[in-house]
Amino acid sequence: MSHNAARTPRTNDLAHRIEAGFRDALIAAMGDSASSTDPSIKVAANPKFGDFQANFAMGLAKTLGKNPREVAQQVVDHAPQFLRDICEPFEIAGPGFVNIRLRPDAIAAALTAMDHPSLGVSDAHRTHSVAVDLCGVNVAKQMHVGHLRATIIGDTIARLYERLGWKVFRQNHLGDWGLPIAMTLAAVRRAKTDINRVTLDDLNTAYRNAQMQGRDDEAGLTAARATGVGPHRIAELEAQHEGASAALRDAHDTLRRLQSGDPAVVADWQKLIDVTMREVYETAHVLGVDLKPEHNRGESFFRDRLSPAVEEFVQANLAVRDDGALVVRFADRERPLLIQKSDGTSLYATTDLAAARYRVQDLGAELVVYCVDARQRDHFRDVFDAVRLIGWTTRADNSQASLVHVPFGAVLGADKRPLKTRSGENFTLKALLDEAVARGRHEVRSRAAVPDAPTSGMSSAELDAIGEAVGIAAIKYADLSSDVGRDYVFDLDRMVSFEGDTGPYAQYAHARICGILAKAGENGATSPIVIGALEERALALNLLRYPGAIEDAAAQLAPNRLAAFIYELANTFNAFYQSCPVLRGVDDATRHSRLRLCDLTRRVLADALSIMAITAPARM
């Protein structure tokens, strides 16, 4: 799922510096023909063999018809001085692997450079911009579990790019235009519901009623008359048919008045949007998601752009008539893209075309990311290809924008089917979050009941705040740590655990470090960093991978890569803490150095969790 976004070197990333050094060595040893050879720098699988390993020799030797170990030695002999300054003497092993071990003082120097508010993350991307399509709720309907994924995956991708200095446009593509919303509005007005007091539950009911009232059974009525089922049944079907026809006429009339700008209808329509978005914003606040009114770009926003968009396809000879409708055909598939119905009305695809044009041409985004469930994969393939055909991906500077769909899987229940309530209804997102918060608060209160717990003696309000943070982290981390494209099973018992690859585990690691620093009364901020023990080295190397982890997660549009870094860092810190005394039993220089390592770990954990909009409590 990677894209061709611009990347810049990471000045404090030792792996990048090693890779650059070996590229120079390859060219120096083999000439310009080796300029495209990948040094293949990997983290060593076993620390006893070194910190990194270069695996270029076997492939290159095969091309050159030489011995791999000899090729490796020749390249090592041409290693530039800066590479020798940061590495111990290289070791050639096996069939030509180059084992690379960093000098402790080089690790310490890189950590010292990283110990800065930026944490070594480059912000050199400020000339770049990305638009992220996220959330995408339908007006007059409650948010469901699927909206959880669209919202938090999109928000995390947006935060990844913001952390790298990109200009980010969040785009909430509301379903706020067309017949469905007109049917709901018409039903509310028919029922003479006080529009100023209407709730989202009322709107949900009105939407269901509108669907029922608009259900026409012309075929059933014809069959009943043909089979002579009796006058009473025929009368019932005639009444149903007439009622449905009347409801549909009312909905179409309401839509016509809405689209023509009738002030009263428009005012009521806006109130439906306000009621819907009030709950959306409340949910976003609970999730820590940055979603505000200025991010809304609903279907109504694009209504005046639809006809011009279709006309551009017609003028470019890219749209053809098919039974009166307009479609765009593709050379590599039979499935066309329908962009206008035979009656001249638009579809979702028309709006998506106009939205893509707006995001590239008006906003100037060089990358447009769509966080929408996997069932829409074919739809977005067609839309993106149509946008490329007409040339809307060409930006003002003639560079090409990338359009990328991030397809996410479903949230499943224990039965491996889409998550439902016990009554068989779809889980609303609010109900899911309420349950998670309740479980988080229960876990936190249970731990606080232990007399020597860090949270013992805290007020009820303080415990509730921590419990909410734990519950929300449990849900978000479980979602974001999984491969985005796969379904996953919603298991709250596992999610709220303080052990294993969970959000609360990462939060607890952060809180533990806060406790250590509080006991010490200092953080060793100005003390020299000394790398001695193996566990110190492992922790240091993990910390230095942070800038690369952010860039990798952004480039791959994969929040789970950041989650993997968080889990590994928490694990590595816990191993360090178990093996390396910090507060007692060490000399002052070691104590101060380890406190500085602890503080840097705390800040990296908090920063990484903040990219997922997960709170990092100081006590748990």
The other form holds:
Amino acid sequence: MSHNAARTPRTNDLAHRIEAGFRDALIAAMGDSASSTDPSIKVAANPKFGDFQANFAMGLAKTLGKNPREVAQQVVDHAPQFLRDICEPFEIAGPGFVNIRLRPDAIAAALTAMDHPSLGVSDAHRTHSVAVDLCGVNVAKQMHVGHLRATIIGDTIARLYERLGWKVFRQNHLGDWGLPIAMTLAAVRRAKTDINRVTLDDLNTAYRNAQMQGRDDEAGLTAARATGVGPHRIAELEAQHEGASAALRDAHDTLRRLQSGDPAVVADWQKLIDVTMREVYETAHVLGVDLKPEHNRGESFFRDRLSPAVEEFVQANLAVRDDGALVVRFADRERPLLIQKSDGTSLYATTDLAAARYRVQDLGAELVVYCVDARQRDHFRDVFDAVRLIGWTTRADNSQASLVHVPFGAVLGADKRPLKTRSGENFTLKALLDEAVARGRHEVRSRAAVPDAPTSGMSSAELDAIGEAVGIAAIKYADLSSDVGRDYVFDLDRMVSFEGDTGPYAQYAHARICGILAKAGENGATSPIVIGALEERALALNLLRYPGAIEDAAAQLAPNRLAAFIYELANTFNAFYQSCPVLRGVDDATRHSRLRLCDLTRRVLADALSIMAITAPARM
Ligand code: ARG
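Please supply the coordinates for the form predicted together with ligand ARG, as a counterpart to the form predicted on its own shown previously.
Below: every chain and molecule of the assembly, starting with the one above.
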């Protein structure tokens, strides 16, 4: 799902230079007809045969009716000088593969160029802008684990684009308008609760009760009549039902007063929002997520844009009456999009139509990314199609903005069912984070108890801070490293482990390098880089892939691709450190060069982790 790869200028790294070189060689050897031939450059599976492989010859030979090895040779003979400058002489292998090995001095030169605060990542995309819909909590409701995903996936995608220099608009599409919140508001006002003292827990309960009342009583009444329980029970239920409809009437009344701007109701409503958001900001802070009041563009923000939006659909003949309601129909499916109910009120979808228009036409975003639960797939498909039908994806310069839903999967418990507490309740996000922090601290403390540990002797406060970083990294990395659309099992034991594809493993690789550099008392600074050993070369090539990995993760809207890069870099580093002595037993030039490689690795790891807003402690 590459949504905007074409718009993203690619970094001019070695892999891209090789590809460009082979494109030139193909045309030089075969003429313009080869201009559309893909050189098909892949990272070599086995470093014994080279660093990359070009696989164009077999397909091309077939269309030309020629021998693939001869075709490969002919192309290689036309390689431009800039390609020869960075590669060892090419080798034709097997049925016509071209094995490509970079010259060590070319690798060293590329690394030297990368050794810069930018780490080779180009931020030359300043004219581009993206809006990221993230978090999307509902007022008066506790954040649960689904909001974890909407928040951290959104934040990481935002950071990926920020790293590339894009203008990023974080949009927190709060559920802060409409009947559900009016129900809670009415219940709280009825109960004469001191709204200045109310907690999110109280609100959560009020919300749930308000939601349940109407539904349950009506269902219970029907069931009671059908099963013929005694007249007493029915009378009791009827009385309750009366109460429920009175509550519902009250909610509608409260909504009307809220919508017409009744100052007392509006003031109370604002307080509910404040109580909710206080906790949201606290949680965002623990998660390291950049989420502030200025990112709030809740449903209420669009309240005055709903009627005009509906009106435009009517004017354009795109909305038609259906049983008193207004719907948008699509040519390719039965399901219409309901944009106004028969009582004249608007819906969740109406707000999203107005929000999409705002993001493209007011903010000027060329890409709008929605980090929302996969269960809303149909909703976004309909909304996006409706927005395209009416032409609101058209930007000021007449280009078309892309609207993309990043549908994330569910977080499951060990029983492979949606994560619940033992008593069957939804886990609040707060409870989950508290547990992760406790586990992280436990892990760090038990390691610090080992006499030679880098952390032994640190103060309790210092260990707690590291433990918190480890616990949060554990759950964030586990989430971000899994394929966004897939469900995953929440397994804290696995997530917090220092072994395997985990956050703590990546953090530990970083801390280990910090330890090496501290021991050396220097970081190789500007010493010449020399690439010799196989593991040294593998590490270098991995480092050079960093800018491409960021671009790729951004273009694919796939934080897991960044995680895969981090894991591989940590692995290659560990392999390097195992076979290439750094501190002892090497000549000065090698030691300096290797220290510089260590330092570069440390900085790339820290930078990549920072894109996931994961802290990288210097000691663990
Ligand atoms: N508040 C919504 C929910 O909890 C999520 C909002 C997602 N964003 C949007 N533009 N619809 O389901």
